[in-house]
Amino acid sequence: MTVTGKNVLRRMADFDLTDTQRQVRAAVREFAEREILPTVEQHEREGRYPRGIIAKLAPLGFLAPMIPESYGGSFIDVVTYGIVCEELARVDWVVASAVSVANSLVGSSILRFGTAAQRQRWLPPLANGDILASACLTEPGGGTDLAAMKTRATQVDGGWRLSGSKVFISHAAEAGVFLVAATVDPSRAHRGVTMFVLDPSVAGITSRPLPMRTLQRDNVAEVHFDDVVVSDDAVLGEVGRGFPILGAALDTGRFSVAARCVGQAQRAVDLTLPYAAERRAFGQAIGEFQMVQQKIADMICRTEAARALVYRLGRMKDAGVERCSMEASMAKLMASEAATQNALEAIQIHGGYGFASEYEVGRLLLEAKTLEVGEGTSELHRKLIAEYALELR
């Protein structure tokens, strides 16, 4: 018996997608399997950042799906953007992350809150792939508590001086634009947060690789700002009004992260079905054992439930709902936990081979857990969901 997973894919929760959205899914999937999949494991072993592959996304319209055509992007709608992230992440977390950061965190912030000059300076090179983006938000002692950041922004003649450190920063060594969160006054908590958009080559900015047990090909970094002087036009939005910018960016960021988690959850299913059909024990395929079937059924249901939440969130954004914070937390929470649990189940079904380097499922687990922690831990999102429901927010 041979199982490819195609029947499952045909039944995924896309009954309300347009023909164009289905065509985008098919095109991104074909590209990912042809151009990305053959080198993912090698890049991981070598710690090689997939810059060349990311460059191939721009001509196809996959690099800037949230940047308007007037700036060189390929914007259609938010749901389509989620599909792009989902299908890329189904094959490679890092390539999908480059798209997610450039669009959800950095590009959307510049588009919505930037001046005309800032939009014209940064959006076209982001859209055509001349530069990549990095969001310098998380700090060594802060983590999820962004209002408690220590990176200082001090006003000087004609501009600002930035001092502090950021950690777990993806794409830092490859980026041509940084979105940086700093505070003008730590005592003011979130009311002191100010956002900056700047060139990473400015004097005083240094980055160094952060040793990680996973995502070697992402070159996750620590970034240090040592009395970095930038002009006033580096301020994004208003001084002391950076927290709403951060909130809007994270709303969209959590959508794209959730979409990426759905892709990874689907990948665990795709890898497990043929293995369970072909691997034999006690004279039969292990997929014929009831306990294995239960795990597979749970994996599929988990993935479809997460996908439905992600698409619902995308449709809300396409309908013009200003803030979808509760729904963003719901989608991110359920999708990230689905990706982690599916990877665990995939390893269990693969048995010892789940830890072998020739099988992907072991790598999927560490990457999925990273997404469960990034852009807000599960504990934070459960707290947020409950507080919105109780009208405490």
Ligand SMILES: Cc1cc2nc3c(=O)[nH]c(=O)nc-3n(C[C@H](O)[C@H](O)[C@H](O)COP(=O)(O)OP(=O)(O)OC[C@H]3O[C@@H](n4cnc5c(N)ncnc54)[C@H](O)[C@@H]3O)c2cc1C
Second form
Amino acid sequence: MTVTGKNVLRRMADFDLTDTQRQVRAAVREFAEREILPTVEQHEREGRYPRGIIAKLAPLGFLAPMIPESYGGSFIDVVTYGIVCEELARVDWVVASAVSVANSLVGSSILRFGTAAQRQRWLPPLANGDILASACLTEPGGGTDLAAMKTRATQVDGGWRLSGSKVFISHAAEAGVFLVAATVDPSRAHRGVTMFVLDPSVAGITSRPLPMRTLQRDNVAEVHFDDVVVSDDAVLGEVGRGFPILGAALDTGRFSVAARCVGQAQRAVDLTLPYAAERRAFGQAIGEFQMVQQKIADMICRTEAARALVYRLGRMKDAGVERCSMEASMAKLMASEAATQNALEAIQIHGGYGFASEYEVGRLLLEAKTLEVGEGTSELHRKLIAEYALELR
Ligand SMILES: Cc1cc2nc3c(=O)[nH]c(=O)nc-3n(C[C@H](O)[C@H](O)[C@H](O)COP(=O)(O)OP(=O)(O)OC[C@H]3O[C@@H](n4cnc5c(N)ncnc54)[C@H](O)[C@@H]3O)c2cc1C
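Target state, the form predicted in complex with the named molecule; input state, the form predicted on its own:
So here's everything in the complex, that chain up top.
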């Protein structure tokens, strides 16, 4: 049995993609396989952040697909942005995450809620790769219940003093801009939340690595704000009106995370097909056993179902639907669980080699599982979907 892989692109749920969207997919895939894939394992082993690779994305237009051309970005449409995230994540969680955080959480928030001066200060360097971005939302006391955040913003003469800690912050050591959520009054819960956009080199901000079992190459960090003083122009939007900004940021963030999960789910399929065709047991390829075929069929169906939800969400956003929170939760939930399940099945089909460091599938599992937690856990998304359906929100 041989598997050439040439069916993979043809069979994707892409019947209504434009020629441009297909060309972007092919270009990102070609770049990712040539430039990123050969380095991922080494970066992971050495705990080395792939800064050099991320720098190569900018001239190709893959670094800022949500930032308009007027700020130096390469925005075409939201579906195209999803395709870029999907194809980058198919080979590397961290590179895709750098694009997703900079565009969805940070760039889109500045674009939509920032002043002209904030947009001019932050968007061009984000688009051309001079700076990367981090979103500082999660706290040691909890990430799901964001309205209960403790990081405090206190008004001082001409600005604000920030004090508190954030955890699990991706890209923090490399970032040139932080989006920070803080509360001006914890007793006001979500009505106290205020967003700030600031330079991470301001006095009083320190970060240190948060040791992780996976994604050593991401340098996930704790970030501490010790009486950090910023001027009024660091406030994004209005004081006490940060929660809707967070909601909009997470809506776009969940789209790009879901697209990344589709890429990871697809990678598990792509690695498994040739293995199942070549590996032999009892005188035949293991791909000829029905129980292996069942797993492969489920992996493909999960991937395609998730992709259809993600592209539909992208098209809703392109059509101008203002809030697609329920659809964002649906896409993110299904795609993240598809990525984890596919990685599990891929390991099973690889047998003992699923755990050998020379094979990629073992690494995929924990990396996929992180996305069932980040940008809203599966439990939170199930709760949100049910609440929207029951008209409790
Ligand atoms: C690799 C990685 C990268 C990350 N990068 C970032 C980043 O860049 N920036 C950032 O701010 N954060 C980041 N995070 C943090 C992530 O967003 C949080 O871990 C996530 O939001 C969950 O918060 P928590 O870990 O505090 O879990 P908790 O909120 O303590 O939740 C623990 C458990 O309780 C469940 N739970 C909580 N509330 C409910 C409820 N109402 N109903 C049912 N179950 C509930 C949760 O689903 C979960 O299973 C990252 C995390 C990881 C793993």
